[in-house]
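There is one chain below, alone, in structure tokens, taken in the form predicted alone.
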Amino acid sequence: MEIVGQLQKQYVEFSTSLYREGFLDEQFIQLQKLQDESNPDFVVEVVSIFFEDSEKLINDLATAIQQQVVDFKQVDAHVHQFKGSSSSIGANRVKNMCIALRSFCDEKNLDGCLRCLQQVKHEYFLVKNKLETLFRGISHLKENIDSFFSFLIHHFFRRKK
């Protein structure tokens, strides 16, 4: 059972660091509260959809910004959508970079948009990596708990016979 305790401690420390470092905000906690026994993978499913949508939005943004004549309204529409989806899962640093990118769109500042898009991508891939690590940790913890209880049940019933 010691390994389970160690894994729980690592999970708590890692997830706490995500809030402390600003990767996640209160919205992620709200998302977790929506998960229950009837849908135990709710958060993973929602975040996976966010990942899929984000990849497309980032590609759409890059394409829109690289046009010969940039349509800043179109760029802003993509950024607005990305900001909303980032905000809905609590990806705080991504959301904040989207806010900055929208400011550059308002100013029609192409160089600022290009630099900021790189930062948006960077923050997105950081939070994606962090969340994937968090989900792997949860999965590993569940596997160890299941193994421990299987051992106890097997050991208990074996002694009773």
Contents of the next structure:
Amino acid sequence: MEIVGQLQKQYVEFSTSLYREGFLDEQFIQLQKLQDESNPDFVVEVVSIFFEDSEKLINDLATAIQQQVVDFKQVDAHVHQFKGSSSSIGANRVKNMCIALRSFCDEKNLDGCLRCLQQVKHEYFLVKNKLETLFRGISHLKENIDSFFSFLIHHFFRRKK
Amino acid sequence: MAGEMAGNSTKKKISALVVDDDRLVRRIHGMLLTRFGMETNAVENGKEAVDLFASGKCYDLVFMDMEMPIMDGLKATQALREMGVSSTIVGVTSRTQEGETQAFMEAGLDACWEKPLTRDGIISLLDQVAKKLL
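Previous: the form predicted alone; requested now: the form predicted in complex with the partner chain:
Below is the entire complex, every chain and molecule, led by the chain shown above.
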């Protein structure tokens, strides 16, 4: 069916662009390799954990940075965790922004931290959007493949009769 | 499978313990090690790891995060070595500063790696662990 071929092509182009533009790195490919028939939802599962944890971290960071007296060690601890989780998912641009934010923490540069945190958030929501699009693409492709095979099987059995 | 060894009529799996306060890391590293055929367990901090060994459980491989609440990786590694634990302990850290890694190594690690764990790193480790067990 024409549509399966088209969807597949779109999916591959989109997926490739994510690596080319630096949203995802090698680590995401490693995660995909860990998925198999006995763990078919592994990638979606870990990405969902990443989304949940990240949103909590972003809130914690915003709270820490907005204190009257900013505890830069606390801010740094949150950024350290965010850097760790984004690198374990392969969210490359988020990880790099976290590295930049840590430098501002080290310098105790509050303005720098505030500006950089906005960029961290921006990169996070961008990659979140991209990953959600990627997964929607996969499930759309699967639905079409499933209905294509159902059509084939149905057509085959009808003809046999 | 790489993590299994034939012995008499039963296959013994290499056992691995992931010690990390981040549930994402526990899930990913746990899956990676399981896919290598290892019997894998995971705990949230150094104290839970020490308690496991103290209760008589033993693991061939321990992947120890550096920074954790309650008991960090450094203290946990020291405690395990003081208890006489001879398992291969690999420090896993997102900190890349020299000084911190060195102190962690001196606590009794066999190696210290940067996160995330990779297939190649594990393959090289399995070689060493298999030799130890034979």
